[in-house]
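One chain follows as structure tokens, the form predicted on its own.
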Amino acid sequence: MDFLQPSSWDDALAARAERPDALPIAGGTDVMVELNFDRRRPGALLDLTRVPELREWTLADGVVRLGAGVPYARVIGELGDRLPGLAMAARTVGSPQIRARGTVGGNLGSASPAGDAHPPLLAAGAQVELVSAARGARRVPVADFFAGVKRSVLEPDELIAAVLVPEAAGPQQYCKVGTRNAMVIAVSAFALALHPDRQEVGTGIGSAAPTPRRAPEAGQFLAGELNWAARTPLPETLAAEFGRRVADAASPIDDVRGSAAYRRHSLAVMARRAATWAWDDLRRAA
């Protein structure tokens, strides 16, 4: 296997486009388990840690352009404030040794339908920056960008350059079911955003269907129900019914972790508990 280092974004790019067989590695948090175990075994690695542009976040118009190569670790500590769903999730992500070198560019390149930042991603309506170096830049809405299970639209001569994430506008939850907090793969996974600026609601279902979705027909109910202006306290029964049509918008399965019913209603749930905490944030802000 051979093992490829640039130092530059036009090296990595060149490097890409000449040998497509090499399988791209940040943090090497998900890939290093695959090669340990003998799930896969490319012609080459293209490392990216030597490419100081993928470690760089900028914010501008409102919009965090979040490079690829940015660690967890930095996600809680430097964008807390302003990506809040995104850092509550990246708290989730291993032990502290794994958020300082796991990277959000890195979980989307392994589409896995369990990545914990991909919920909070759909939530903010994220975009990804994939660019070739042939054909340059594009970019693919978080929601459109998984393909099935762990598989994406990602070219095999594109490299995840940044993601584009929306600073938040209002309250953002994340909730996460495994068998702790930590250091585990989600059994299923939910987060929501309330856009107060344009009432609407985000939703992201990890966990629970062959790629990570969005829930947008129960987001669209609640913002419609929700009383934007006077911020009227969340009845408990319009929280229960936006978590019902948030499992019905889940396509789970059985598995080693859990059932497909265990996994709809601990969405439920967790709809529930994040509509309620989020619109009580939100009134107590007012």
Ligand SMILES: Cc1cc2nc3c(=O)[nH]c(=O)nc-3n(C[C@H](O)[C@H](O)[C@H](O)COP(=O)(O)OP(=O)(O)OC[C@H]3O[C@@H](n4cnc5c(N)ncnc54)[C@H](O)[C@@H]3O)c2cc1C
Second form
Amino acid sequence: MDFLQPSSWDDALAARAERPDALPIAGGTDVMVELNFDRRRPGALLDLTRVPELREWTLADGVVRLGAGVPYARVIGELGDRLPGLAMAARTVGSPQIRARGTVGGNLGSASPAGDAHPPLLAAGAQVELVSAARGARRVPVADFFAGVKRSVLEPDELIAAVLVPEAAGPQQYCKVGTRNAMVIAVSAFALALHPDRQEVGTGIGSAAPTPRRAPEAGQFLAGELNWAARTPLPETLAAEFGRRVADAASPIDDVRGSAAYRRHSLAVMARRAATWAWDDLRRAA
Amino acid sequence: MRVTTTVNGTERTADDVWPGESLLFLLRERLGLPGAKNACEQGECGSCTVYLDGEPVCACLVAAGQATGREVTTVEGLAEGGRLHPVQEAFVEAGAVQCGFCTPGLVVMASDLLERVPEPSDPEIREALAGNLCRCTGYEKILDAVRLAAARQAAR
Ligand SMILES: Cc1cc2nc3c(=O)[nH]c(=O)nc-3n(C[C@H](O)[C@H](O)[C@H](O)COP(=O)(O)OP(=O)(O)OC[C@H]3O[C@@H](n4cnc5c(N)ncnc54)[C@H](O)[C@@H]3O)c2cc1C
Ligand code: FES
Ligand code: FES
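For comparison with the form predicted on its own, would you give the structure of this protein in the form predicted in complex with the named molecule?
Let us now look at the entire complex, which starts with that chain.
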């Protein structure tokens, strides 16, 4: 096995193109578990932690360009105001040690249906920037990034450069069900983003389908029913109906962490609560 | 491959490092520093916690090569001039050590907390130690130890 350690983005892309057998490693919180347990023996590790571009975030035209290698701890510390949904989700990841190393790019790279970064990125309408030395950069909406259980549209010669996340225009929420308050893979998860600027509701479901996914019909339904102008209270029946429609958008399975029925039920509850909390926040802000 | 890294203030070099091996293996098996413990090798227990460039991380989840040119501080590097670190002293006095396997990780985590938050609330202590498992103590004495170290630090 080789250890490739590029110190620039161009060198990283060149290494990725030359060595299809190399496994990129960022925080290592997924990769090292696989190596430690002999589940994977790549021909090389491609260490991305020395590529400065991946560890930066910038803001332009209301969009945060979050480098793939920015760890959760920095999302929480530096972006809680601009990307509240993602920061809330980041706070639920693992433990302080995991949040110090684990990155949003690595979460996308693993493409687990339970990845906590995915639902808020879906709700915010984020895009993933993928780059190869041969073909340059392309941008994929997060909703089109996931291709199946732990699979994505990332090509073997591509690296994830960044995620482009619109700055929050309204309140956002993230809810996650697990057996304790730390160190849990979500049994189910739900993210919501209110977009009062265009009167839309963004949604993201985690751990309740083969891939993270949105609940577009439920979002459109709620956006159509909300009184955006007068911001009157959200009736409980409406919130509950939204919850049911979110649950209908999932296709969960039974597994060791929970049953399909419980996943649907908890999604309905989380969606109802998230909508109520976010709408109340918006009303208070007015 | 060869890995050179600064450990507890001293530059250390190891040869014949397998590229897929962890920083934890490097520290324990090649550099003779058995303080950080190996219990789960999957980030769940925190017993391997060390500082990497000033930040507590699970050494089992860092590839050894990723530590090249970085600064690592292990539990062995906390005591100064033969005197225990205040957090270590507090662990001993509060009875927070039983089998001791989790202790190095907890001591590193607690010392980081007290550097950042000199007078932590109970929820802050619990949050900081959420990634460290202990099978013996039931955690109460560990919380006592952190409170004791914080109180002493405040009094100084
Ligand atoms: C104890 C523990 C608890 C955890 N808890 C949670 C949790 O609560 N929620 C959660 O979502 N996850 C959790 N995880 C999983 C993991 O921490 C996350 O998926 C994290 O985001 C992975 O990021 P990383 O930088 O460590 O990725 P790595 O392990 O370095 O890489 C992960 C994958 O992404 C690829 N990759 C990384 N960067 C790039 C890039 N720039 N371009 C292309 N491919 C890339 C790698 O090749 C690999 O396939 C946990 C893991 C552990 C060990
Ligand atoms: S041995 Fe590293 S966290 Fe358990
Ligand atoms: S003292 Fe035995 S595991 Fe904590």
